[in-house]
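Given as structure tokens, the chain that follows is alone and in the form predicted on its own.
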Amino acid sequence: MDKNVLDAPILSIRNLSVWYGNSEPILRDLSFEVKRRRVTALIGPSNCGKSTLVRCLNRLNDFTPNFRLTGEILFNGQNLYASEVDATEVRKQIGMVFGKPVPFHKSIYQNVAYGAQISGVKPSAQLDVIVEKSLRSANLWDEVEPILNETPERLSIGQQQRLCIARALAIAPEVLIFDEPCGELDPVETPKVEALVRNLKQDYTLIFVTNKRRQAARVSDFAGFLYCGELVEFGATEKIFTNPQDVRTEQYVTGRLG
């Protein structure tokens, strides 16, 4: 990819506010720019309005009663909000996991092959090689090769989450949105998934929801802190979490804050 597409900002957030009917504001007035091929963690305590900016970025609020926004948020420079945007293509280009793995009831190929198969993709031939290449960016290839054709009961919860992403992955997403993946996880399985976003920024643009502030100083490059509807400060990870320049961030980070 040329250098300067690289460096130009994927996803830029220009005076986002966000409301669910006529109660105060979720998010007011957030500015801030996602880079190419980087982890760009948000963090906050629960209920700081963390899930809802991610949900605005690739329109899943739309399903949400009552919801509004100003601002604009550009992809690629174009506003991800303008009449002539298809929000289905949205989310097939900024994909998201959910902290609960949701597998469908098919078998661990039909998972992943279901993400192709609404792209377009039909010859057997093509899922093949997309399943088989989905599964491996997730690191899970080699644990579910024998059993491809079972469902994915059997697997589990750590696994589960990564049969999930590799079915995101499938669609071929420009970025990919973790919304508290770990939340489920055990101390096994949770070091795995962090590995694995750590791996997929070579390939992919990642932002990571947690309100786990060790897990966001591990895995991202950049971090922004969430904090009553109002994101208090932007940067680079480590002058997030060694050189705040807001009392707020260092009181959380420190953890005397949410």
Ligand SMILES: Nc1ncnc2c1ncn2[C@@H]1O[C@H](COP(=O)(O)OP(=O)(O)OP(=O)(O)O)[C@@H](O)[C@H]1O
The other form holds:
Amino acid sequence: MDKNVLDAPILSIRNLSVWYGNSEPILRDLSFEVKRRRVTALIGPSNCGKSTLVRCLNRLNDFTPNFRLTGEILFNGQNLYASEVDATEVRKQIGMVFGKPVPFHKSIYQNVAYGAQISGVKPSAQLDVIVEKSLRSANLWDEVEPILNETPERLSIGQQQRLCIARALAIAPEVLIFDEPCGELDPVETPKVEALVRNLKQDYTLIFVTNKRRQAARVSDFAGFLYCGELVEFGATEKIFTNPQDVRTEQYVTGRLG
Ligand SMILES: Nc1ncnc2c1ncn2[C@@H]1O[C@H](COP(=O)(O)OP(=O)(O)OP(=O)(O)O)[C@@H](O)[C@H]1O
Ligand SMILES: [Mg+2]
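Switch from the form predicted on its own to the form predicted together with this ligand and give that structure.
And the full complex, kicking off with our chain again.
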């Protein structure tokens, strides 16, 4: 990719405010940029608005009654909420992996192939290649190759989560959002997903929501600290964790707040 394109932010969030109904805003005047092929962590205590924010980034909040936003979210320079933008296309380019893995009641193969099929891939030879590549990228291929035609119920929760990551990769998104992807995982599976996230940034832009401070420090290049709907501080992860500018960030990263 051209260096100028690589250096340009893939997402620019400008003065974003969000409401559900007529109450106080859930997010207040957030501005930050997401760099391409980096991991950006969004951290903060429960209810501070992390999920609300990432759901704005791939237009998942379109389905939420009374949802309203002001400000702009630019994706590759294009306003995501412009009237000519197709939200389904946005969700293909900006994928989401949730905390609780929810595989389909189909074979392991079909779970991943589904992703490619909704992006328009039809020939089975091509699907085979995408399924293998996606499962390899999700560090799951070796564990499931002999059981591709079986359903995911027999997989551990951690394996199911990596299957959901493979399904998201098969759609070939540019950006992949993880909303607390290790929330349901045990201490053996959690480092596998963290390692995966670090590897995936060679090819994708990752946004990683977590309320585990040390996890954000381990996986991310940039971090934003949200508190009560406000983006208190955003910057290089090392700086956020070792030399924060705002006293609230300092209290949060040292475990004294939230
Ligand atoms: N659909 C909705 N309608 C009304 N209020 C909502 C809706 N979804 C979230 N909220 C409110 O918005 C606020 C932020 O919630 P959000 O889920 O974004 O926080 P979060 O930081 O992701 O929390 P957690 O760490 O627990 O996942 C909360 O007060 C929540 O009750
Ligand atoms: Mg959340």
